[in-house]
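The chain below stands alone and is given in C-alpha cells; this is the form predicted alone.
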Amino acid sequence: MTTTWRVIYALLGLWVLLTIAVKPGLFATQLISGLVYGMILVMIALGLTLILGLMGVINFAHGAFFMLGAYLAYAIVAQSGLSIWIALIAAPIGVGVLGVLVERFLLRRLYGTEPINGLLLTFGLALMIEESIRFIWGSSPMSYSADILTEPVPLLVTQIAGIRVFTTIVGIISVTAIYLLIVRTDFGLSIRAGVQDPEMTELVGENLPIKFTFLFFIGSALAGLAGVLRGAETGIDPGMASLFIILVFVVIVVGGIGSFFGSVAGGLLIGTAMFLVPTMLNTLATTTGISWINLQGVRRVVPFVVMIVVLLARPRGLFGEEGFLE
C-alpha cells in the first residue's frame, strides 16, 4: 500500500469517527439502512454472478426479474388478498421458471457465438418484460403490505422496520445457501467442472444442460425474491428494473467480474456508501460551517465514484483475481 492511499485511508477514518461523535443515531440509522440496501444488491448481483461467471451469459433481463418478482408479489398480496408469506415463496418460483424458459428456448440457442449477442436479446427481453407491465399493472408506483414485518425493531441507539430485519436475515441465509450449492455439493462441483471442461465432464455422464438450466432458475429465482422484499418495504413502480440493474453492473465490477465474495463485498460497500456518504457530507458542513460540501443528489453518484476509487486501486477489482468462480 503507498502512503497516499494510507493517508486517504486515515482521513477517511477520522471523517469517519467524526460523523459518529456528531450524529450517532443518524449514523446508526442510515449505516443499517446502507447494509439492508446493500443486501438487495447482493442477492441481485449474485444471480447475476452466477450466470455470467459460470455460463458466459451476460443477461441484461435480470433486473426485469427482479421488478417482475415485486409484481408477482403485488399481485398475490394487494390483489389477491393472501399473505405475504405465500408471495415470498410464489414469486420467486414464478420468475425462476420464466428464466428456465428464457434459457431453454431462447439463450441456449446463443452458446458459443458472441455475447454480444446474448447481450442485446436479454437486453430487448427486459424492454419487452417492462412494457408487459406497464400493461398490465400501469406507470404508477404502488405498494403492498408486509403483515407483522411492519411492526420496528429496536436496535441499540435507533429502531428499524421489521422488513429490513428480515431482508437481512434472507439474504445472509441466501448467500450461504448458494456458496454451499456452489462449493460443497456434487452439483457444484460438476457445473465447475463442466465450465472448465464441457466435453470431458459429459463424457463421465454429467447432464451439463439440464444442471445450467437449473442454476439459471436459482440466478432468476434469486433476483425475484430480492424484488418481493424491496417491494415490501419501499414499493414498486416499472423504474425499478432499470435502476437496479446498473447498480448491479456498478456491483460486479466493483467486486470482480465472476467473483463469488467479490458481488457480496461490493453489493455492501456500494449500499452503506449510498446512505453514509450523504450523511457524512451534511456532518462535515454543518461542523465547518462550509454549506456547499453538503451536495444535494449526491447519493445518485456516490456508486460510480466508488468504482471509479476501486479500479484506480485494484483495476480487476476487489475480487477479481481470488474469486473461485474464475
The other form holds:
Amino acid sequence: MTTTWRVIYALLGLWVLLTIAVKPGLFATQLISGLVYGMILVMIALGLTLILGLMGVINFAHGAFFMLGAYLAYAIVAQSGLSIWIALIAAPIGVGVLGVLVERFLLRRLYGTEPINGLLLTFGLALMIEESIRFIWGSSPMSYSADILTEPVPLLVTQIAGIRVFTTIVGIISVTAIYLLIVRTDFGLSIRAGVQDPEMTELVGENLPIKFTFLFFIGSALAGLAGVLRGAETGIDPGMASLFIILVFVVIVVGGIGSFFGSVAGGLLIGTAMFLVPTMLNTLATTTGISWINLQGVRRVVPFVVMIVVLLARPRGLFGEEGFLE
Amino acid sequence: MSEKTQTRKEQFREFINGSLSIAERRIDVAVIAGLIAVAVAMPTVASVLMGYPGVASNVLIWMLFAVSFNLLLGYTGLLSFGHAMFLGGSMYIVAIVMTQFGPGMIVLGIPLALALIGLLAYGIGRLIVQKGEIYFALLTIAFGEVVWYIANSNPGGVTGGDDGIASGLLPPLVESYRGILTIELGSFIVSIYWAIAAVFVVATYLLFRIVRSPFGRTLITIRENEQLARSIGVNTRRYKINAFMLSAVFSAVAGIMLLIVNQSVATSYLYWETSGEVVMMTIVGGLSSFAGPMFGAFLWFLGSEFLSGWQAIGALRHYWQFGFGLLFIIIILVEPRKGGWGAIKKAVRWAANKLLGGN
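Give me the form predicted together with the partner chain now, not the form predicted alone.
Full complex below, order starting with the chain above.
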C-alpha cells in the first residue's frame, strides 16, 4: 500500500514539474487564481465549520448568506453609489444580523434534536433567501465596481488584479483572527468548554446561548464578506449560492468535518486543484499528443474526484477527528 | 445486559419476524384500491386544480419517485441529497440507447437502465452507507454532481451536453398527435397516461409490500436503533446498501416513465436541486407514512402549476417556491416526521370523533 502511494506521489510530482517546465507562466497564473479561489472557499468554509463543529448544525443556508453579502454590496455600491469600503463593512454586518435572527428564532429550537433537522431547515431557508433575491434583484448576472481594487498589481513573473491580492490578504487576516479567537481568548475557551460539557460550563457562570449567537454572527458575517469580495471580482448571479455551498461542503468533508485546519487546508487544496488540474491535463495532452486527455470543463468535477480520493485514503478527511458527527 | 434492553431486543425480533394478521391483509386490498382511485381521479383533479390534465402523468411519476426516495429517508433514516442521479441517470441511459441504436431498442434500454442504476447505487452505497448521516447526505450530493458533470461534458457526443437529448425518443407503439401521446396496438388506441398509471399502481404497490415485509421492518428497526439492530444479528450495512439500491431502482422506473412522457432529457434532471425538490416533497407531505410523500409531490405540483398561474397574486406567483420553503420550515419546526399528510389524518380523526360523539 505505501509503495503504491509513493509511486502515485512521485508520478504526481513529476507531472507538476513537467507542467512548470513546459508552461511556467500559465502555471503561475493558474496557481495564483487557484489560491485566491481557495481563499474564498476557506472564508465560507470557516464559518460553516465553526457553526458545525461547535453547535452541530450543518447550515445549508450558508451559501445563501454568501450570496446575500454580494447582493447587499451591489445595493450599496451600484444602486446607492457608495464606496466599496462601506460595502465591505456594512454587507457582512447585515448578513451577520440575519444569521443571528435565524439562529435565535429558528435553529435554537432544534438544538439537541437530530442533526438532520438543522440541515433540512436551513435547506428550506436557503430556498427562501434565493427566491427573495430573485424577487428583489432579478435573475440576470450583474456586477459592481470595486474602484481602486481593480488595478492590476505586478507580482514576480505575472501580474494579478488588485481585488485578488486584497481577497488573499483579507482571507489570511480572517483565518488568523478566527484562530486566535478560538484558541487564545477566554471567549474561545468558554466556547470549547461549552462544546465539551454544556451543563458544567453554564454552572460555572458562562452564558452559552449568547456566545453561540455571537459565533453564528461571526460565521455568517464571514460568509457575507467572502460574498462581497467574490462579487467584486467576478460579478453576481442567483446561481452562485448553490454552486458555492456544494463546493464548500466538499471542502469541509475533505478537510475533516469540524476541523479548523481541515477547512483551511481543504479550501486551498480544492481551489488550487480546480485551477491546476486543467492546466496539467492540457500540458500532458500537448506533450504526449493525446488530445482527448484535455477534458473540457474538467474543473467542475475536480473537487468531487479529490473528495472521493481523499475519503478512500482517509475516511475522516485530512484532519478529521474520530467519532465526530457519526 | 439490562432487563429493558432485553425486552426491546425481543420486541425488535418479533417486529421483524411477525407475520401479517388477517386485518393487515385486508389493508392490501384497500391500498390497491386507493392507488387505482388516485390514478383514475388524477386527470380530472389535475384539470380542475392545475388547469390542464396533461400534468397528471407527471404528478404520478413524481409521486412514485417520492415514495421510492422515502424508502431511504423515512424507513431507513438515510438522507440522500443525490437522488436526481438515479432519476436523471436512467433517463439518460434509455435516451442514449434509443438515439444510438434506434427507438426500438427501448426494450433493451429499460432493463439496461434498471441494471446500471442498481449497480451504480450498489457501488456508491458500499462506499458511503456506513458514514454518519451528515457525511452520507454530503457524499450523495458529491456523487450526484459527478454524474451531472459527466452528462454535461458530453462524452463521445452521446449526452448532448448542456442541451440534453430531445429527438429520436419516440418509442414504437407510441404515437404523438400535437404533443399528446397515445399507445396504438392495431385499432386499439389509448392515452399513454393509462400505461403510466398502470406502472405507477404496480410499482407503488410493490414498494408498499417491501416496507411491510421483514426486509422493510428490518429497515425500520435500523432507523429506530442501529446498535440494537446489529446486536440482534442484523447486518445493518448490507440492509442499508440494499435499501439504497432498491430506492434507486424504483427511482429509475420513475425516470424511465418521465423520459417517455417528456420525450426529452436535460442536465437539470441530474442537478442537485432536483434532489432537493424530492426531499422537500417528501418532508412537506410527511415521511412517517407511506402516503405522505405522494401527498407532498401532489402539493408541489399544485404549487408549481396552480400558484404560478394565479393572477390574483400578481408577480408574486413566479416565486411560489418561497411559500413552499416556508411551509417546509414550519413543518421541520413543528413536526418533522408527520408533515401535511399527518396533519390531514389528525384532522380527519378529530372530525370523526366529533361527529360520531366518539371515544
